[in-house]
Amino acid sequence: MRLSTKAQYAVRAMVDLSLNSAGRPVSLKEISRREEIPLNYLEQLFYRLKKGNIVESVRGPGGGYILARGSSHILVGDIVATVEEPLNPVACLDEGSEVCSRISRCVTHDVWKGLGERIRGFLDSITLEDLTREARGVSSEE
């Protein structure tokens, strides 16, 4: 199982936003340049992040994006869930999918369900603040 670049880019962009906002809006153009993420791709991601109430947009000169709440209240799992498809390791766990005909006798069902729960739990154990703090440490070492 592999997450798409949507998750990777969204998390990187959110760390950049957290690092560089200092109470002011940050333009996607700035994030795009620093993170080497195509601007049109960032626009799509931030559209979803805004709909997910993770960021807010600020219009006008000097506009851009700010965090919708403190970085300690934004989980990596929230970011990933906002831009990605559900993180289920097998299709039979997807919401709305037809129930597997083997569900009552499938000995592996709980393995896949547990794996998905552990992945989500791991991502939910990391805040944007954690990553921002780590990024500050990395940049000061360079």
Second form
There are 2 protein chains.
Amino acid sequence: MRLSTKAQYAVRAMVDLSLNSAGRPVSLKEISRREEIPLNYLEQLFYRLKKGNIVESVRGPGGGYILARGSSHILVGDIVATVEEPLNPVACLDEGSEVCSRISRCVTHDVWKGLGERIRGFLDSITLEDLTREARGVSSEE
Amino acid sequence: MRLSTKAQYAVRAMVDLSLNSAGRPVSLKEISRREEIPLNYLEQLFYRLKKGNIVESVRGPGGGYILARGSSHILVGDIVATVEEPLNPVACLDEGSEVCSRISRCVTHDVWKGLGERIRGFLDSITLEDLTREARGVSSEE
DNA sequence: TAATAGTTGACAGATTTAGTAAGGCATGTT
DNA sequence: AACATGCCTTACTAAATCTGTCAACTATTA
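Would you mind generating the form predicted in complex with the DNA now that we have the form predicted alone?
Every chain and every other molecule in the complex is listed next, the one we just looked at coming first.
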């Protein structure tokens, strides 16, 4: 029941972006250095994040990425779902899946379905703004 | 964010066991046939389930497995945690892990911690009895 | 003592994941 | 126009994990 590093990196990178963008675009190079995430890997993640309308890119020298909307309107669940395709705990909850097998199928099916809903519900209850605010608090305490 | 088939199989097998044990032990062979789960794989699972004190074994002819306690006292979370070792969404929540890296660590750390608690909480809110009762209802409806 | 059934460890094939590499494209500055 | 910056995209590989198989062993009962 592990979350991929994609999701972990993506959330960390988004917090970093939100924290360090003072109106200007933030380059992946910066984020890569600060968060110690391989640049090429970040590029893959931001390619998806852009397609998911979570960030926008600014090309050319001095370019980089900016948030597509206010951080209070970006949910952690959005970020995770964008980079980690199937957030469902089991395969038969995905689109166009076969009917599950045998007797107790519907029973356990509902359990996994409920679990998936809880996971999404929790991640959707936290905004990027929440994390950014908390991060500011944490770093100023030490 | 997938649950392993181990966990899925284990829960299905436990429902089957609970449903078909009328006082007598149920052999893995039976469960394997009904649930279409490879026998050798089931053996591995029940080896763990026994060590986790969820089932007890009866050896010899006519032997098999029985529940270690009433089905209302067996939680789905128990079953899943027993066969799927780390139920934590990220590695740094496991025992004896290193400190996470860089700035936003504590922030995202708490998110994953909360997520893990929600997952466990949900799975612990469902008993084997719940599933068994529901399974009886489902099969009699068709 | 033979048959049944659980016990246990080793292992292999398939799949997924994490990360690397490399080249192309678009944009702004000089 | 040319160059530098930095995003965009595909392809690939090494490692880890997952799923399932094999095989031999031990305990129990008829």
